[in-house]
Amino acid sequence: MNSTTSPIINALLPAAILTTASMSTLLLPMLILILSLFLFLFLAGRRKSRKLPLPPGSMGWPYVGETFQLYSNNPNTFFALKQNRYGPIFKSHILGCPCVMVSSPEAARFVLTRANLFKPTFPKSKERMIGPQAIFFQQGEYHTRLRRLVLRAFLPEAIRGSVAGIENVALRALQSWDGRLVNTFQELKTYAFNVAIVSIFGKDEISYLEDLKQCYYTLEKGYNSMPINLPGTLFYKAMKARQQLAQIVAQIVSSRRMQRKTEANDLLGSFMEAKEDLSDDQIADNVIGVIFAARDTTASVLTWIVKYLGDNPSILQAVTEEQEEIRKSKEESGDEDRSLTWIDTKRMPLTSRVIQETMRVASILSFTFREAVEDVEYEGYLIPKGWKVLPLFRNIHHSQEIFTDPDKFDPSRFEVAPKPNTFMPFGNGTHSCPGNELAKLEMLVLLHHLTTKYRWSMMGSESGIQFGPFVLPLNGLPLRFSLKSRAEEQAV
């Protein structure tokens, strides 16, 4: 057998040597060269991002940097000297963290809708506040999965039949203020509270609602207080109160789901459909966190509309004659149901303007947070990984390059449809409100049946804005409001 063999495999040994030998001459080149690419292209990003230059600006001092500055005085003189200074994009460090703050529309429309580039950030403490589930604080798929189900509840179609239940709030906060000096923000705030617990619960848990209040509005005192987590202080109150209110939601999911109830009428439902599979806990994070969502922007939106109309009487006029069209309309066709139809609510498009100025003008969220998930160039400056990147939506709504006049309260400047990306009140991109049409619903509402039957004056001449999480007439707008006579209504 062996000397069969010998020859065949004595011939063909030097040919395979030789094939394995030239096909090693030619992958060892080639392997040296697909790796020498590799690491050029490595280098040369990293020389790169070490040659870009981060924006120009200022840090301040060590580790609180330029805080005090900011919150000290009103923030919008800080934004516009540092704008005027070093242009629209500057660096600064603000509590804690250094950031790079952008103030023209394209650099906010690169931030909010690059969700691979910038990621949502909240202080920790707010997080565990607030629930670490919550939307707010996702990306990816979960982040997608949830603001679906938020939408659901809240788009159009969902909220038509919201009207009725939203108004039977409105009437009950606006007859507790007749003949009252009242805070019209704290109460404002209490009218939002109370659509939010209806637009998520339904109707059908009102009784949990005291108990509800009180939890959260612990929970709220404690939100801007120092994270110290010892007894008496107000932080360690409000997680307290914050793992009360997961219990009592808990409870309403638990009472559902032994009465069967967990359809999508409302957003709880929403949350419980079991092919969602959402947790007992990513439910309780998700509905606290829509409640803070929902609450303070809303008030903060309706406190400057009921300042600004009052400040400028004929704009009330014409908004309160909109509204008395439609009442009368209802009156003459002889229904004997004259409650507000969501039909109802596309007739008032000088209110709805109204809405929009004022969340110009008064820009409640100043800006907002992103954080770069990695190092990132734009207009020729480094972003660099891990620093805070803020959109200045306020900026932007008050720049006299987009708007004639910003500072003028002028809701017919909303007859025409301002440039994309200039007017942000909501956000932009896949963070952006999904509660928004609510917000404009429950703004609506309220605004139709205080304008045709209520009255309200400023109590002393005391006036000024107070700078806070939100921006808010001073001592949040004491105003006596009043039932109008049949007379007046009757006069319009």
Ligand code: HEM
Contents of the next structure:
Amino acid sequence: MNSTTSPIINALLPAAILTTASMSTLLLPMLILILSLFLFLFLAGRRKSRKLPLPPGSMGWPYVGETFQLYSNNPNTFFALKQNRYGPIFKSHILGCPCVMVSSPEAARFVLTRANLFKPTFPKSKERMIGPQAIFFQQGEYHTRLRRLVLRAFLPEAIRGSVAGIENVALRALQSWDGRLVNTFQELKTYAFNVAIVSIFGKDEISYLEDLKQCYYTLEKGYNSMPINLPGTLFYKAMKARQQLAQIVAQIVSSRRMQRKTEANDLLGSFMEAKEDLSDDQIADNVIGVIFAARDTTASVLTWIVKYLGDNPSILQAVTEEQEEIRKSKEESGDEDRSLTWIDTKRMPLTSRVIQETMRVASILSFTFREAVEDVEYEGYLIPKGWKVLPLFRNIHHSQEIFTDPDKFDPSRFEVAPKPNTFMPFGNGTHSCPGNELAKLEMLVLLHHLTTKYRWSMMGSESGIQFGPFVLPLNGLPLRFSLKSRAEEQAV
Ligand code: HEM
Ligand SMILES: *[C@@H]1O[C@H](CO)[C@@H](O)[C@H](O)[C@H]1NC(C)=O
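To complete the pair, please output the form predicted in complex with the ligand; the form predicted alone was given just before.
Expanding to the full complex; the earlier chain stays at the top.
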């Protein structure tokens, strides 16, 4: 490089001592020289980045890539095999897209926190179905604004007053389970849906609940269907239901405006604040988006908790004792009002560790998607612009180097806080889960009443696992729940 640049600089130097008269005639050649120098340096730089190798890995067949291998069996086996063969950064090709998968805490942090290099990416059909202006798909200023509005409604200060409301929802759900054989996941979806509705709309919009539920179920049925928008298809029905959902939300918004009830401290109130100036469409897309983000995630974590507690009687016993302790102390306090408080939920350390360990072992979101917005160099590899990048949460959560005996369910491992970026059930960085406090709260509240009031037995056939889109116990974990007798409650 030196041998190339120094003659150029030497050639330029004499120009400096020339007279001003000859200066103007020299200006053009000088400019050309300087420009070509920059062009040369630019090209050299580019050639360097092109010379970087792609990460190791195989791309499979053209177009279909390795989609078949990924979806033909347990996706976790696919990721684990790849990681063993190629290390923590490898390339692959799924669903028609070349991609780089990363499974080390450092690489996952890099991808999740460099929002300027990696943007969220979803199939267009999913974007249309949830709503193109919803928070997940955004970057930059609009994303920051939405995130502030969502966080403001779901931070601890905002939700600590809603514990009793959530408790009501939990009690109603559990009452309906007594003596029945239930599909645990389906029931918990209803629970998580109802909690989401209360935290979005407050208590007074319950009159719309059934309509909202109907539309949402139709939307859900079409979510994983072929995106063919012709009358009769599931996709078409889902898009119709989506329109109806948006109309219901718009109705609620306008009736609030009419009653000048625009300062409610629920999520809708946050979206409706006048100075934010969100359109009805923007509000609807984000309301539907939050229901979407809140329901199946929380319900599948809760389903796994019920499963792991059933499989580990001594842990169930310890959790029940912790919850009985709280129930008794409330009885003994002599207070009329026995409903749970925010403070109560902070006295559940063991139950909280059960939730953490469940999120680690089950890792219901095995990975997430980003897309490189430019050529990115990482650890000496090139991640080309336009490629998908997948941080593999499940592989990190099941790494032997990070968690000893990683497949074992052992809540006590969380007595010591995990190292940064080794445990990311809620992601990290710009798009990390703004609902994580609400999710933990509603799980604790349900578990309080479930463990103190109910018993359930495994039927022997619930050891299977089903995949896609969420990892779940087979058939949603069918179980028979029954109320404990008063004597049983006291015996704990
Ligand atoms: C246990 C239950 C839950 C889990 C495991 C979970 C997990 C996650 C994860 C991993 C992300 C980040 C995805 C990414 O980076 O690509 C995320 C985003 C999000 N979650 Fe959750 N979530 C849960 C419950 C909830 C609840 C209850 C709400 C709402 C109240 C919620 C609202 C959201 C929203 C709005 C985003 C998108 C944030 C953004 O793009 O800026 N989630 N969630
Ligand atoms: C997210 O990343 C930051 C910065 O690296 C780190 O301090 C924090 O612990 C991470 N969060 C999680 C949940 O790992």
